[in-house]
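Just one chain follows, in the form predicted alone, and it is written as structure tokens.
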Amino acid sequence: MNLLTLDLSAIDWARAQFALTAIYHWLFVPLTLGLGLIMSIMETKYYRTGDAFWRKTTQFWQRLFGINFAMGIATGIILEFEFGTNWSNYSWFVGDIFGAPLAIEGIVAFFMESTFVAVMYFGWEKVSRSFHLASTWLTWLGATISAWWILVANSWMQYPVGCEFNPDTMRNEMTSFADVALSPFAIDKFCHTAISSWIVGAVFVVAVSGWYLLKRREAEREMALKSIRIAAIVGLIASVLAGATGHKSAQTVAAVQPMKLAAMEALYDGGTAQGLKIVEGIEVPYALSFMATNDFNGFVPGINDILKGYTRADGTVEPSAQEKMERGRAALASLAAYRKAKAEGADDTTVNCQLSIINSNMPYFGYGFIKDEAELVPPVAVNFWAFRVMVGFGGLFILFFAVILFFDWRKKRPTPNPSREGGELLPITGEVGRGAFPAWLLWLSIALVPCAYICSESGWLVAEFGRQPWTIQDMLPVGASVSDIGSSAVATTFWLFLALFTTMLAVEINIMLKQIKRGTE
């Protein structure tokens, strides 16, 4: 492909539509994720108790978690064929790695998700209960290792590890699958990223369930209680879980994608001791340099100084933005003149010299591709507002669910209903044993379900936006990435998916509501 011809609008068309399904397929996911677990504890306690209550619940809960389930396949198969028709050049280069997490996931976890959810769903009566519970968590274990194979490629994707290229083949390839598989950008970015599903879930099931206590529906009174309990409980182990692997998280970030961290702090010209920013002028003293590198003194580099170059704490000389593009350069000429010789069969001293500056400039081949320095800066105004619309959140999450527990946990006489014939004691809404919810509380919890999509979206913005221009982070930029085709054929689909994937939410929305007020029938 030439990038000197290359439609430029088409590489915008892409980056768009790929965007707007992966986004419609994480509205999916992580409640996925989150009912999965809350679900499967239910019918733990079932298993134990023997209490058809439990079974009751869970079924119901089930029956929302399968809507939710079916629509994030449809969106997930959508978004892999997106990598063949939009992302070619990007395939074809990566392809030997990329696909490999990508086809154990299909292969392993996706049937083993699809032959469980059919014993979950329709063996209540055919198995027995320690299988059916069996079946109802390798049903959310097998969504869950779908998760962490999908997340191992996107992090592969941000940290390169694992692999070699290969000039006669022009084509990255693995030499090591635990490097790829296990490498520590991969488990931090799987931990955060599931455990802030469970969030997602928490907050649905305590708002479905406060949507009951609101109506004062008597025949999910008792589901709606312990649901919440339950859900709450997740809820605040999740967020708190979410807080710490985000740090860590943070921590990876600094070391392999510093560029990303200076524009979610905006922070453009760096030092030792950096304050992290609430908003513009306000900021916590130290805290970015203990987030980024556990110490409070701890050295925190800006956009300039990355631009400029620098160096890094262990002593290491990070080269400036031009010297890289320069070296990038240096790599592509080398190719070209590597595969020419050996089309001419030119000796192995040619061959050996073009192929040793090849790889001496390799961990800068990617910056070959760029023109301008400023395109190795990512939005800066995104990343900012988007981190801190994650981080806000997930704080008020943290006390939100602890909350919850307070009010479940404090002792609260029930409330005469006066409405009620004989003055019969009934709390207005609801009350369990040791405690009480006011209505406030729990139209809140109604309130936080969008918000709780918000800050899941927003994490991935910050991880999406803070690597580019990079589809692999220093190996390959977007515009070598994309297919070579016409940007009205992307456009077209382009509007065409987001009619779909509206109409499929839409479709979605409506059915779980029919299901939340049908109830436990």
Given for the second form:
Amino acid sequence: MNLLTLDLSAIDWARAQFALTAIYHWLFVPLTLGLGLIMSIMETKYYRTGDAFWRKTTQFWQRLFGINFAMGIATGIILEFEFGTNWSNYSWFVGDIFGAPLAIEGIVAFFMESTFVAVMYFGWEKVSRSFHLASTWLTWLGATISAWWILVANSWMQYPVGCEFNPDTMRNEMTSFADVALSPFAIDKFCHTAISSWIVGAVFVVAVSGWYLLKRREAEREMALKSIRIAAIVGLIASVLAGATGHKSAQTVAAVQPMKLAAMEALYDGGTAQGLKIVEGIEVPYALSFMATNDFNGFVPGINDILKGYTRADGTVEPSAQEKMERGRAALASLAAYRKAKAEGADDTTVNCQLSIINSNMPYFGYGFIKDEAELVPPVAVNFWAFRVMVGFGGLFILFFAVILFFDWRKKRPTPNPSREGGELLPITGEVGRGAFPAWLLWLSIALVPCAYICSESGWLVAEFGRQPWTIQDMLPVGASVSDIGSSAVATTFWLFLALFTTMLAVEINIMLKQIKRGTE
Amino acid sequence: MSYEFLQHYWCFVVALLGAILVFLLFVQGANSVAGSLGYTEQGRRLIYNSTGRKWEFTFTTLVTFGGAFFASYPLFYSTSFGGAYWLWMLILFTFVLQAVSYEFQNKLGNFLGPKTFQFFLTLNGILGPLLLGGAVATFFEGSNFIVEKGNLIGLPSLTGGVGGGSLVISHWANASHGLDALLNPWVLVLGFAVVFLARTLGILYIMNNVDDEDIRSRGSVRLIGAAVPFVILFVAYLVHLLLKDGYAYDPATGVIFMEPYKYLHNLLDMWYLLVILLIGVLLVLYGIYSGIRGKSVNCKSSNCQIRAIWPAGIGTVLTVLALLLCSAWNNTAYYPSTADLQSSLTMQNSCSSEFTLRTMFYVSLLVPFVLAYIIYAWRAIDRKKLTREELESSSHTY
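Okay, that is the form predicted alone; can I get the form predicted in complex with its partner chain now?
Up next: the whole complex, starting with the chain shown before.
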């Protein structure tokens, strides 16, 4: 692959196009989930108090929500159809399982979102306050349910469960919907992803509000101060929960995708009592073992261990990559023999013999397509740094929201006022129009907006780069999943979508900035 | 529930979603005539704000249609989307443009200008229905593909090479990847019929949803320009369909063969589809008639003109539903291959497993509940028709 001359194969272009679409889509989804929650809380305050201030505040944030929401929809439609356009083999091989969550997402979530978002925008004067409040919450709930089902689908690709291979139809078929829909991998992934999206929304609200305070915008001052409080509470809770769910996700990854964990840590030779690297050369002793196994002395396999084969803590032996590849090829060869025997009307003994070989080697089916064991190692540098960026910013956000809430709490705390005779107790309020928030903190909040997005995208980089070369873990590599489309066709659509999405992103950011500058008027 | 019942049931669900999608293309149709129907800048804004409250239903139905097809007939998803690449990419491209156009067009900070996004809406309004109509026509006219499931275990994989095309199950048999469909005149006839149908429905919807006498009076005139070509093109295609050879399937052997007058036979064998088709066509014609005349035999006020979208819309759903079911039921190959007849897709050889179809059947029981809240919310929003005054006072406009 020559990046300079862009001499990429159809597989690389298909991956690049899917990555492009997913990365762009994920710029907008976290803000939808996070800002949706915060503005729903604000409207609930309006519903409970009847205070017009909260209605105005909710409407302001809903305007920003709408600008972002449109881009989320535009980028989202491509993703669903790209499974068919770019990954046609994949679509047949696992469509029996994978299609169901996508269909349910459409029926249950998309219609809820699209119905109630219209009421949310246009229903202020047309429906009752309670109906409008319900619509706002249901818009957010629809977006969250949508995230649930697409993450169920994604998790199944990382940890395929609830299915079995049917050699007659040449595909995997679902055997347990509950196993697919309630897979522990899916639950961990959903909790971590949805909650981390609230952080993006919270950082966004604090930053926009902080800008009003820095600019001493009197008309938006009260809205900014109250928005910061709500967003910081949501942000702090979300940051702590994201840490906890992240820890749980890491343990699931360690159990079912050890190569991904090894790549995340750039761990080539594993062992017990492994330390967690902060950067190369600096590590926290025992932390990796604890993160992966909940045991400070737990065994964590490295990349070389996984390639050579190792013994798990429970005594089971994990075969070497070479053995898995041989068994995968045996499964493919037996499958060919099985189909030939069936077509020629061979006796049951012959057919069942081949079937038995297929079934015993099926856990390594995908390895049959692998030519060189080096293909089994995902891009280590990307995983290593993306993981550190994600965890680093995640930790920073806990501190950031705690500091914001500290200053917000101090603002309300009575304190001696030395300028008044007798040291009369007065609240510290509004010095130079910023509430009690120091300017550096407000500038920091603005600087953290791109960091929140980088943090969120880094999470996806870890999840998706870490599972390479698999489209479906151990079952189907990307090379066997792709459509029969020439690289020039996919390259053309890649550049078209890159130009389109980038232009639209530029328009969106400009509109968003103008809308923020315009304020609540 | 037998496997056969579930295959027919899911075919019905997908066909119904497709039929509703064609009805909801009134959004595209109205946008494609917004310039002449709205006439002034404010008139155009009224139209965009009216369709802007419905466009997400069209979009969502398109996505759900795709999702339901994926879940129930994954081999179609794999073959059509992976093969007719350019056709589907063009459709998606125009819908992406539409998705941002409403929100962005009149916002401060839109450095591309409102005209750019209005052009995108017009482009989607013409190309969207044309290409979707063309895609539907391929269910009858056929497409140029070959399916060979054994490719996945082909020689390159057994010798250790991760190959490209040789491992792929579904191949397009020419290099145009779906654009070849547009060279078939009958595909274009149905495609343009859908364009003019969408315009017809769009004008009727605007006459219903926008309380503006100027637009309504212009609408009844513009309706003639949309409805006449629609009726001519639709009747031409229907006659062609009834007279053409169709792709039949022998359930005993699995062999696919050409059968003269297959679709005519299907309608005669499934008389209930013929009845639905006739009722649908009559309702569409009645809706058009009411929209043009303003008054009808049983209606003494202009209310019939305003309500004409309902018979026309329901008629559209019934007509498209009957035609789509005619393409798949009664042992018919619904996605025929012109490159290799035996590669043609039928309900039986392309559907999901019985377990998945049954699971999805239970999920589909939620659909009436979804429809109920859509109708409830839609009525709440549309109780009062859109006016110029509302546009001035509303907190959220496009």
